[in-house]
Structure formats: C-alpha cells, structure tokens
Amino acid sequence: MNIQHLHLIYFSPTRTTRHILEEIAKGMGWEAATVTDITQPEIRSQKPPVFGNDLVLLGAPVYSGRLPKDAARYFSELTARGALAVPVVLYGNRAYEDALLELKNTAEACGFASLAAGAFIGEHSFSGKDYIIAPNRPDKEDLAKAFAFGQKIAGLLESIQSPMDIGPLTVPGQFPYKEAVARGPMDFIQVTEDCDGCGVCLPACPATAIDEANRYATRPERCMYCCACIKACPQGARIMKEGPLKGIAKMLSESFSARKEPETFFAG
C-alpha cells in the first residue's frame, strides 16, 4: 500500500510509551513526518489533525486497565480519511485489561482502519526505591520486540493495496469497558528538603499539578497519579508518602514480579 506519511501520536509522562513507538518506527525503516506528544495540556488543547493516506502510531499508558482520560479525549477527536492506525499501550507488568481495545475502538470510530496493535511493558509509575515494579522496562529485549513489530508492519503494508484489503483486528478486552477507578484527590507526594527549586518537575507534569509558589508541592485536585514528577526529579526530592498508593505499590511489587512479555496483534 502506498502510504504517504508516518505519524506518531503519544501520551507518555514517563517516556516509556514514547520509546516503544520510536522503536516501532525504526523497525519500519521510516522517518516520522510528524511527532505529536500530547502529554502536555497546551498540545492537547490544539485542534487535532486530519489524516489521509497515512499510517499513525497511537500510544498511551494504561491506568487501572483503561486509557488516561485526557489521552482518550484527544484520540477521540482525531479524523481519518483512508488512514491506517497501529494502537499501542504500555502497562506496568500487571494487566492492560480493556485499554488496548479502547484505543483500537477509539481509532476506528475516528475513521482509521486498524492494521496492527501491541501491548508492551514499561516500568510501573508507582515503582520506586522502596517497591520496584518492572524496573528499567522497556529494556533491550522489549525494544528489540518493538523493532521486530515495526518490521512486520512494514511487511504487511507491502502486501495490501488499500484499507479495504485489511481484515478485522481482534485484541483482548471487554466492552463495555471496566469502570474507571475513581480515587479522588489524594495528597501522596512529599517534597523533601533536598528540593533545590530546579523546576524540572514543572514540565514533567501532564496535569499542571505542580505549585511552584508553594515549594513545588503537588495540587491533589489536579494530579493524575502518573508519578512523572517523582521520576523526573534529579535530586530525588519528590517521594511517595506512606498511604494507600504506597500500599498499592507494595502489593504490585509482591504480586506482579514475574516478567510479562509484549503481545502483538495483526489484522486479518
């Protein structure tokens, strides 16, 4: 199939989704015409593009078995006219549940034909020095599988003439989707005396939840629990407080330590 351009669109607070999509593109042997990082609110506020004879890699992390709400909202506003999509999700070694199906269905509702899809593993957002969950993933093996996935996508494109040649794509998940977890505002991040006011946490936060005027404290009413600010802090000055979320991190580290591998799916 004569695809004109490759595009990457991802929501990636801790950059794991970004790394996987970039490796898939490398495996395809294509250079992306556009890369749209919708992690920051100012990008999500812009009018989403319209895609024609294009291939779009769509990526997002999994939060409690679903897509992040802000990412899902942006993806739902895309428009495709004869374009193909490859939905990809990243999860923290527990389960991706309905997230991949949600992303595939969202893309198809926008007019995309789904060519392939993948679920990859990234270090869990709650992973830290106290409780480690899928540390340093995606690792070399994960990236190699993402590269190989890209190679297979490129091969598929050579075997089809138009979107009409693409069969249905089946991925795990259930519809109606599982109900999103409603935790409500939770003050779970402590800023220690090690904070030197460098401000690295400000652009790392996808929800503008960092209060620069209040010693870089987190505004609980805005926080989406992605922990990107904790992972980005060069001084290690942002830590998870004792409480429910740290309890979840402990449970995940104990119950989901066995390595899970990426899963890929192809249309037809």
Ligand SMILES: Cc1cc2nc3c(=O)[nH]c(=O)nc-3n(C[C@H](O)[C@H](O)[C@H](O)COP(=O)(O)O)c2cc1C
Given for the second form:
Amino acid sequence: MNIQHLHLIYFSPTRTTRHILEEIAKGMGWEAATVTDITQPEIRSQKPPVFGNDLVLLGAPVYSGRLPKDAARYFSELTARGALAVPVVLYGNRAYEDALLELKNTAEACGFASLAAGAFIGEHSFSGKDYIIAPNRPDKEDLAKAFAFGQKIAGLLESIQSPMDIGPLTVPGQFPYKEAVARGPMDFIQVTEDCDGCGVCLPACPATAIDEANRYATRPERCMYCCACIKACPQGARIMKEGPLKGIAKMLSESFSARKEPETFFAG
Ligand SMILES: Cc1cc2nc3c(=O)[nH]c(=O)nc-3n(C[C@H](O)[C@H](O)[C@H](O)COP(=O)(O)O)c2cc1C
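Mind giving me the form predicted in complex with this ligand, seeing as the form predicted on its own was just shown?
What follows is the entire complex, opening with the chain shown before.
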C-alpha cells in the first residue's frame, strides 16, 4: 500500500517517546515525516489534523497505567479517513497496564486502522541521582529494536493493498481501563541556589506550571509530575524534595530494577 505521508504525533515531556518514534520512522526508511509535538499546550489547543492516505505513529508515555489525560484528549479528536496508525507507548520499566490498549482503541474510534503497536521502555520520569529507574533507556538495544520495528512496518505496508486488508490488532490491557489516578496538588520540586534564572525550565514544562515571577517556583495545582523541568535544568537546580513522590521513586528503583524489554504487536 502506498501511503502519502508519514506523520509522528507525540506527547513527550522527557523526550523518550519522541526518541523511539523517530527511530521507528528511520527504520521505515522515510526521509521526511510531518511532526506534531503535542507536549506544549499551545499545540494541543490547535485543531487536530484530518488524515487521509497516511500512516501516523502515535506516541505517549504511560502515566499510572493509562495515557496522560491531555494527550488522550488530543488523540481522541483526530479524524482518519482511510489512514493507518501505529500506537506506541513508553513506560518507565514498571508496567504499561491499559495504556497501549487505550491508545489503540482511541485511534480506532477516530477511524484509523491499527497496523502495529509497541510498548517501549524509557528512563522513568521520577528517576534522578538519588533513585535511578531504567537509566539511559531507551539505550542502543532499544533503539535497534525500534528501528527493526520500523523496518517490519514498512514490509507490512508493502504486503497490503488497502486498510481493508488489515486484520484485528490485539494488544495487552483491559477494558474498562483501570481507574485514572487522581493526584491532588503536590509541592515536590525545590529550586536550589544553583538556579541562575536562565529560564530553560519554562518552555520545558508541558503544563505552564512554572511561575517566572516567583523564582521559577512550580504551581502545584498545574503540575503533572512529568519532571521535564528537573531533567531540562542545565544547572541541576531543580530537585525532588523529600516527600511522597521521592518515596515512590525509591520504591520504583528498588522494586522495578529488572530490565524489561520492548514488545511489538502486528495486525493479524
Ligand atoms: C505521573 C507519571 C506516572 C507514571 N506512571 C508510570 C507507570 O504506570 N508505569 C511505568 O512503567 N512508568 C510510569 N511513568 C514513567 C513514564 O512512563 C516514562 O518515564 C516515560 O518514558 C516518559 O516518557 P517521555 O520521556 O516521553 O515523557 C510515569 C511517569 C509519570 C510522570
């Protein structure tokens, strides 16, 4: 099947999802893909595109076994007329639970035919110098698997004439999905004296939660705990305070240190 465009749409505060989608696209052999990075709120507020004879790689991290709510809403507003999708989730070596199924179902409800899907591993958002979780993932092996996944998708495309030739795609997960975790506002980020006011954290935040007027303090009521600001800070001046979130990071680093491997799924 000849597709007209390859599109990448991702939500990726700490960029592991983006990295994997780019590697899958490389494996597909596409020189140029259209990219819609929905990490920033101003992009999410634009009208989502309509897809025709296209293939769209949809990517999001796993947040508590589900899709991040802002990403899920954007994906649910896409329109596909004969377009194919490859849903991909990135998780921090604990579990992806219902997130991949949620992304696949969301894509299909928009009219996409799902050709393949994947769950890959990225360094956990809560991973830091005190508690390290899935460090440096995706690593070379993960990227090689993402590239090979892209090659296999390209091969599959050659073997079909139209979306009608694609059988059902089965991925792990349960419906009804697990209940979304409702977290109250949590004040877990400390800005240390090393902050030199460079402002790199401002655009890194996908939730406009950083208050420029207040020495780059975080507004807990807006924060989605993605830790993108901590990872983006060139001075290492944003750190996780002692408290419940750091306790979760400790638990994750102790209980989920055994390496998990990427999984890929193909339509029958
Ligand atoms: C609020 C929140 C919840 C998360 N929940 C999970 C989870 O349930 N399972 C898991 O393995 N990783 C979980 N993670 C880790 C991310 O899925 C993982 O770090 C992912 O690679 C981040 O993608 P990104 O780099 O594209 O932002 C969570 C991260 C955050 C911020």
